[in-house]
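Here's a solo chain for you in structure tokens, the form predicted alone.
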Amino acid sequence: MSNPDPSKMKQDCPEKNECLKMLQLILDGEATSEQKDHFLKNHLEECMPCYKNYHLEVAIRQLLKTKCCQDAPQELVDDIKTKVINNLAR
């Protein structure tokens, strides 16, 4: 993924909910290579909100990996993901 020109990017995403779901699939390693390539190489190059969400989610995950030494209960992980997605979809 290159460093896109912010002045040429959309400032609103009409497919915000679908993009958030795809972002989670990609970062969880559950997206196909075609889905991942299309989203990262095409959509993120054009869409500022999704570009920011992607980099924020990557940073949060990296921080959690370095600070957490035990696995969180799956229920907690799912609850946090749901809350983040709901807040971003507003």
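Not measured: the values here are computed from a predicted model. Here the rigid core means the biggest group of C-alpha atoms that line up within 1.5 Å when the two forms are laid on top of each other. Residue numbers count along the first chain shown, from 1. First, how it differs from the form predicted in complex with its partner chain.
With the core held fixed between the two forms, residue 80 has its Cα displaced by at least 2 Å.
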The other form holds:
Amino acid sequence: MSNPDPSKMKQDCPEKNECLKMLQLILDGEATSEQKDHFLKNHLEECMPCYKNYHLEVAIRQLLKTKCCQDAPQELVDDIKTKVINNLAR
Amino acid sequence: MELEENSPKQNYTEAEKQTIFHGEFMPHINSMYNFAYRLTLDADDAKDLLQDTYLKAYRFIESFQKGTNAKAWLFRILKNSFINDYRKKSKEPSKVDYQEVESYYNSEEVDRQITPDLRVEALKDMIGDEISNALNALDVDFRTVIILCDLEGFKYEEMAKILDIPIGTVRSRLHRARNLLKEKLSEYAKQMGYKTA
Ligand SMILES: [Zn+2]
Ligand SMILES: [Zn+2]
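One more: the block was the form predicted alone; return the form predicted in complex with its partner chain.
Below: every chain and molecule of the assembly, starting with the one above.
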């Protein structure tokens, strides 16, 4: 996606909520390539609310990934392995 | 995917079981821990839930077909264990409350009401626990779909199987969940001094 010219963009989207749903389908990898092409190439560059929504959705996903994933404590991992191995021995 | 019934039982040697356990189950342990932690919101409960799940997975290993989607299979066991063993005793709202919540959030009206005005710049300043707290504050069913989709990258179809709900429900629940998350985040943004238009 290139950088669109804000002055040429619509400031209002009549179907903002439907567009948001489509946007989420696309970002979730669940949209068809036609839906994707139409939305990303045609709609997004001319519609300010949807353009903003796109960047917001992407930013939230990035933030979730960097801030909401924690690894299992190593002690717990070892513990589980040991329990299963003991289980095998029985 | 199925844990007990309708899955053809495999016949594995002890060595094969070990290979599957270490090669296909253990690689998902960090994602599984995170899921357990985000569901229970308690480090000790998460530990127990994870341990129960892995021991259960081992016990039912012959219901798992080698080389299929181990991650989805494990996530489904964990989610079922959570519902059966933890959700009951926790202070989570009951199923009835939840259905009210969901039908409320499924009304089109709410879609129009919830148009959180949140800006990317505000998100960039959320370098602490804001997003984590916002996620944890969501009702567990909304929290779950965000974890499965945005953190773990499951497809809608896989999520439908893990959660035993139709794909349409996955899609709508996810949409509501994201609106609710944005709502929480815009509260933080406001507190941080970002004006909402
Ligand atoms: Zn639009
Ligand atoms: Zn549109």
